[in-house]
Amino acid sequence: MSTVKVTIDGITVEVSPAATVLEAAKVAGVDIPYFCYHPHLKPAGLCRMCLVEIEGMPKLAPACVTQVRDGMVVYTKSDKVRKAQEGVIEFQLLHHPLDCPICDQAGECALQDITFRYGKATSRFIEEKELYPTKFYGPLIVHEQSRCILCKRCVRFSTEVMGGADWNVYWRAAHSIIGAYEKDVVANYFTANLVEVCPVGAITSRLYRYKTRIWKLEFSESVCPNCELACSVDLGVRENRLYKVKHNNPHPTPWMCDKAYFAFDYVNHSERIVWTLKREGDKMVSVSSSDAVSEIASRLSEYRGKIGFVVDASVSFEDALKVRALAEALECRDCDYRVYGEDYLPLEGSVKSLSDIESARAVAVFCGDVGISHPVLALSMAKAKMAGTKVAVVSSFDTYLGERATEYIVPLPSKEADCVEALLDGSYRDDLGVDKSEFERVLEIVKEAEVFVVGTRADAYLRNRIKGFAEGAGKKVLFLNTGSNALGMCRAGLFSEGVGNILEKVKAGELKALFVFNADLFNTYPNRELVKEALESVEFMVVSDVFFTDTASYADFFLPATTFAEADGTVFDLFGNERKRKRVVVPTEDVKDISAWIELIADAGEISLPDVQEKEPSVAVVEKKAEPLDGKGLEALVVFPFYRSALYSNWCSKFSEVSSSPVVHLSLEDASRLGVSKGDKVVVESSGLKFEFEAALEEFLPEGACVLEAGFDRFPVTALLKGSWLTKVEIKKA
């Protein structure tokens, strides 16, 4: 039987034989009260809020997990419904503090809703109501035991979706509580989605907490800047002020990470610049914006064809075509987006949706930290994997899915490459350093897996690599690539031969002038000595930002740029798909987006721009790199933690103070040869830079190999770095 017939309320629909009650409802257009019931959860009737009149039923039966059946009627509107309903209500009000006035959850509350609609006006209950302390778990959210209603919407988003976390139900009946147990911090990388799922006010934002009330906002759908994922967001804003980020539309997944939940109020800081600045002497100061162009426009015919072009791959299509037809106009083909020094372009892979990778036997991964880099695609796969997927991960370092993995090898950083390598051959290694039976079972899913999932540590010739053997044996490939909207730096023909080439370039006088787009190339770029050398080198420099970075102490020019939320633009996510931002905040006269700025500098200077389109790279053929590790001690992998990987996080207040400090995690077996315990202070040296970090130790990580956590503000661990984010480090005990 491919449908049922079922009579709601007196209105007939054919649904599936698999349908509740309560989906049967919502395609009639009626409407049943609900607290536990979410549609992307598992069905759990706790709040018995939904319950119904079913005709052959003694009872009420709960909608949420009551299944139809052929000819079934159902009431849910009778008297012993309405009467089921408002006593459901009553209980749930009896210890409720009836705080609506003061809770940032008031007109989104599902309880202040239903209790208008189906509750009664008055309460029997005149005792005093049991009361528990607010706690505030860490920089992002707070729970008010006393406004939960033991819905555990939360605890199973943790259970069901996340694959587990010290997030449940504590004591039992009147004495059940809802929280972390052994946490004082509650920060896993998807901590938003507890804070969307609670119906009620029992969990809230510390960073929406006070701020403003929810009907004063106005949202406009746009997409997060954060990851190519490009997930569905939308944006609240009153009086020209960004003060909330919702996740309404489940595109690509219902779910959000906390990148771009809470790592968006730098669009509002105060330490943005807003104002064009010039430089006088060593003093930047204000000028005209028009004066500005004026000067930048007169000084280009100098250095035709002797310019750098330097954009992050988070700005828009648009922006990108306007910098390449810029470069073109002056004759210039130095122009690049890979600032974290990439030597791939990105490939067009054959998975076209996350449910390519959901509903695959097998996943492998390799080569990154999927749940930094790509968070929801990480979540996505940790769901596939409670659901049976086998996942295989092969990384150096990963801090989400490893644990959650089928399958989980940890080579060193200097050996991962050739770790996937062997596994591509299917034979094992003993130079690989890895077990050989963990290596045998990860084999086993390889040649099993449906889809590989290539990192963005992968180099350029890994890739070529994978994807041959890929094509070979007829599996589908995904190639994760650093920045929001590389596809579309790609597809604009925004790429030369590296970043590292530009900077070498401008050292050596062969370009004379740079240009630089949003982006700090002394946070970003694996060199920091050569970012030095360089810009102290250049004649003349521009730099377009939303702050005043390091990279823009050294520039002549200095042009504020608008943010994702300021400017519409064009993206293009993981799966090639063109996704659409929206400006929803007008910035100030003299904030910009690229193309304005290019726009007026064209004219100021009669620049013809050509009219450019969209650009196929050639995929050259890659030889593989042989680069020994020079010095001694630890090999040390240098990484962005996932709370200082959001864009602009340093200036994220509640995002970025989850990481407070930077970490550096090592083994066991070294920590014990070291003496260090965790949380002790160790200094990390090598090249005669001397940084101090906070000890971390990782039962998963190999012997001879560290991690040093990198993008904290004035820390700059980017100098240990001679152009790959892979080094050689000594340690000891400060």
The other form holds:
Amino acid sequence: MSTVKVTIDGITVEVSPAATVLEAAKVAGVDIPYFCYHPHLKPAGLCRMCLVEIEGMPKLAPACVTQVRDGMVVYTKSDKVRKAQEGVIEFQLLHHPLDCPICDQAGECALQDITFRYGKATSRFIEEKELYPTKFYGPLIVHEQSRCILCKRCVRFSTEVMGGADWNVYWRAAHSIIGAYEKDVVANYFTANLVEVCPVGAITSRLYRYKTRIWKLEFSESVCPNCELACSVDLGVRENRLYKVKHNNPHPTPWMCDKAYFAFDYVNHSERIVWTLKREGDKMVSVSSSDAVSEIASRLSEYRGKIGFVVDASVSFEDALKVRALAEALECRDCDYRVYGEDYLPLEGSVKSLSDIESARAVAVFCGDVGISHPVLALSMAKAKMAGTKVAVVSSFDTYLGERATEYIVPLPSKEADCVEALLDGSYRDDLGVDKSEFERVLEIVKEAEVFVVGTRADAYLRNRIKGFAEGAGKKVLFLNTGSNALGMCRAGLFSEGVGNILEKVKAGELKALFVFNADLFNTYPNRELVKEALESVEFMVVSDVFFTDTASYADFFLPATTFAEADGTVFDLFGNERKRKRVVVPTEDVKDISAWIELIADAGEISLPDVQEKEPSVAVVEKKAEPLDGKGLEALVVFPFYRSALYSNWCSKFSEVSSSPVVHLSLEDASRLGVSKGDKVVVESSGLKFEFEAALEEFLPEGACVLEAGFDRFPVTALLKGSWLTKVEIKKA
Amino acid sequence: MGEMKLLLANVDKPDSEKLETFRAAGGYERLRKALFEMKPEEIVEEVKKSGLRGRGGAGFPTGIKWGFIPKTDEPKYLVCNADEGEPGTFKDRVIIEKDPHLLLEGIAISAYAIGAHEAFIYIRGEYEYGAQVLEKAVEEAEAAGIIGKNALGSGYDIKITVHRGAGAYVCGEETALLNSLEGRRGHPRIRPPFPASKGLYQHPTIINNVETLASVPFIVDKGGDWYASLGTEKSKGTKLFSISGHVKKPGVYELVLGTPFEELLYDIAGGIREGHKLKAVIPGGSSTPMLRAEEIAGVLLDYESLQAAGSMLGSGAVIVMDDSTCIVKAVYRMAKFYEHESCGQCTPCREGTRWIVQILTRIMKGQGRMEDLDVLLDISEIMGGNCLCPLGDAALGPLVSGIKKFRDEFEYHIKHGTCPVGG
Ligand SMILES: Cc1cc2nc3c(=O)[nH]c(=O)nc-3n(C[C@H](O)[C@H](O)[C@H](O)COP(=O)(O)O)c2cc1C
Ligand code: SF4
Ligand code: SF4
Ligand code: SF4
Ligand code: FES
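Given the form predicted alone above, what does the protein look like in the form predicted together with the partner chain?
Okay, now the whole complex, with that chain kicking things off.
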């Protein structure tokens, strides 16, 4: 590619002819101040802070939107430029409250920094300032219109990147205000980015509100532990407390989701158990960790060959290997990470990066709610759609991508997989219960699709089927897994025949002891009855976790575990890339990572841990499951809502407040038949159990289907389930 | 020089807005000529020769603008700017309400010339009657097979759609207009790209004023050379002037460009009210600098003479102020207009217009300070040329000229806290 020469303040640089003057200045090392420019948003030219003088042009030009020309000569410090810069700053400050001492942005505020470097010391403004009241948009963000410089970065994020988000400019002229039109609560999975793109303290985080000063925080780069995107995060710590998460390295995209930004306060939660506990009758009492590990070690020798190991898929690869080493040393085969009852192992897909998806002509997404399971992936697909990629979504419940897709069909949950199969077969069937013309339109995109994205609800049978089809048709596939390190778990060989199988073996007495790492099975496993029976019959159980969960209450020993912020470790992202977590908070008291606990136990019991090798998953041929869905009433899919789907959501104050009570999503038809309106309390009943939910009505849901929300503390909806996340329930108005 | 009726030839006839009336006077024959006897390039050539300049305010040569349309086969659009929002301007309204078919004929010819098959008339929301007249005219002309599919049997398709604005002055600015037409917020766009390459829906688009387009049939009829024989060296043809304020006969008059200002003021518009003297005029709409009474002596109404006199022809909206006018109040009124109408996108215009109003309000209340006048001029300097669209500059015309030319009046307000003329 050819380049052009540009001279900025006497420094000549060669840049691409597509570059802007602002970009060229960055190359030349010349600082041009800006407010509205953002490297990952389309340039807008609004704030006029970046005005520069260009030889041969009568007027000053905004550097952020002015393209370079060969031989262009630019001055950024001439008197004319200086005057404009001082003028723009003076203008921006006219009605600014100058409340930096109580502003959370202070210290990383573009207005502060630029005023300091480019502004005049005094103002000529003696009129009354027009100020606005503070507006809280729900638990996550707060908006101070008075501090807003109307750069529209937040609006541009909402329209250019998210698309269709309720966040815009209202009114006009100096009375323009930014905000949501319909919503009082702004929590759209990507709210974090509004805070981060805002160059001033106009949009701030309620989690961080009045907590500390940015310059007191020390930031280190790590990885978000909440999904397989493994987004880069910068963790800001002060006095061993995690206060803030930023996203400076735009990997894998320039954006993050609310899980990374608002769901980390559990790390320093006061309810964390940092002491080693031991059961004494009905009580758990604190014991020294050395006593605990020697007792555990001595009990383990009794159970050689009869111990099950259950590990959450968010733990690091090193920890997973260590668990397997212990299992092998004790001649145990039953270890698994699939705590949500998945029957599938990660299949290696052929998609190697997000750009494979973003550059595709068409993409088909099956069986999941990618906005919840892999938020930033859904964001990328929605953005690709706006740029011209056709996106088809086939999902019984999708809360983000569906409404942004080119085509979206919503089969009954029991028909979801059949519908995908029919699309692969290329022929419509009446029993699918979906509209024929909608099906045909989706089919067109499925045919054209270069990439299939397979969501977390697709089972092993369907995954194999899709993989086979895609290979034959020369399409790329991306398989999504629950948990942030399923690939790592699998490589570490931490799988047998599923967590359900382990629980059954415990229940049957074939396994007599159980290790559970970082998982609350009562919350995650879709059969509460089985979990309960297993944990009641197990002879010896060790739980290592961050909080004292329902599962932990059955333990003989509780070993306090580290969070993602307290241990170094490797994870593998959805493309199979290695990503490194970093220890930024020093564990207190007895808190230790899994590897450390296992080494202590092994030392105490003189167990020699073998050097375990990575294991290839065996791709077994799986039969199609044909379990009829019996019972009366509506088909009910149980899902974790976004704001209950992050690690330890129940201990994330602001994050979980967005989803404050469990909701049942009903189709308009069923709601009207039941006489239920939005916000009503309804009773959901199945096999003698009753739960109260709040009703939400969804236009897109088909008649006969409802969706129940899980993941709430002390709200055991998994009791309704028998091994699958789909069941049948009867619903009445409360 | 003086009055000449091309654009206004029909407007006083009974039922002037009807198709029969228009046809009886030779209407749509120019379209027939264009479609059957001329190639699109030939029309562009004639318009270039005619020297016709845009009548919306900026005076850009129309033929040259049309020449920027790329010769590709992507869709192209013609947009007629009927937003007419500038205070003092009410000339397009006469054509819209009284001779809508003249406008439609001009649009159809111009669309043909630039290769567009779709044209939009963006009319300000307040012109509800005008919008109805236009819609009726489109219906009539379509029913008569004049426009629409296969216009006049020529094989050329032209669809004309009337679109109502929602009441923002800034939507008269061509790129804000395009956003509004697309259903977006009426915020001006950054240029480049210019509408001629990426306009409506990112396709090549020409935006012209009502009067500009209504002038095209005469050029097709009598030729560019004929049109260019009217007027002065750089200002060709006739132009509508909407004269308002303290004259005896305010209204819309069509003059050959180059007519003396005083002829319009004293002969055609009947002169200043009895017992009063001329104090100042704003010659081209609220965005053009005002001239003191003595500054108009010998000035001609054309682009170059008004520029030489330190103002602009603009949209031809002459606002006349006699000696009963308080200049501070007049400047305040106009400043208030721009503060209200700024779209708020860019910092200098948004903040500058508000600050100007705040200071002027204080001066009007008798709480002004001498240094305020320099602050006002300095605000204008920071705004001038530094805004995203021309509205920011437009806001400065009357303010800067008002302070520079009537500084004594501002100072009087500041010193005495009252108005010297009791305004
Ligand atoms: C703030 C602002 C308001 C404008 N309002 C109008 C208007 O109401 N009508 C109009 O024809 N042009 C208006 N213009 C000028 C248009 O942007 C554009 O230049 C014009 O429509 C081009 O047509 P012309 O070349 O035929 O004059 C306005 C410009 C600005 C900056
Ligand atoms: S809220 Fe922040 S990002 Fe949005 S326009 Fe205001 S200053 Fe810019
Ligand atoms: S997309 Fe996944 S990895 Fe990225 S921030 Fe959200 S939860 Fe974390
Ligand atoms: S100059 Fe005024 S009207 Fe034009 S873009 Fe800027 S704020 Fe909007
Ligand atoms: S950064 Fe260029 S105008 Fe805002």
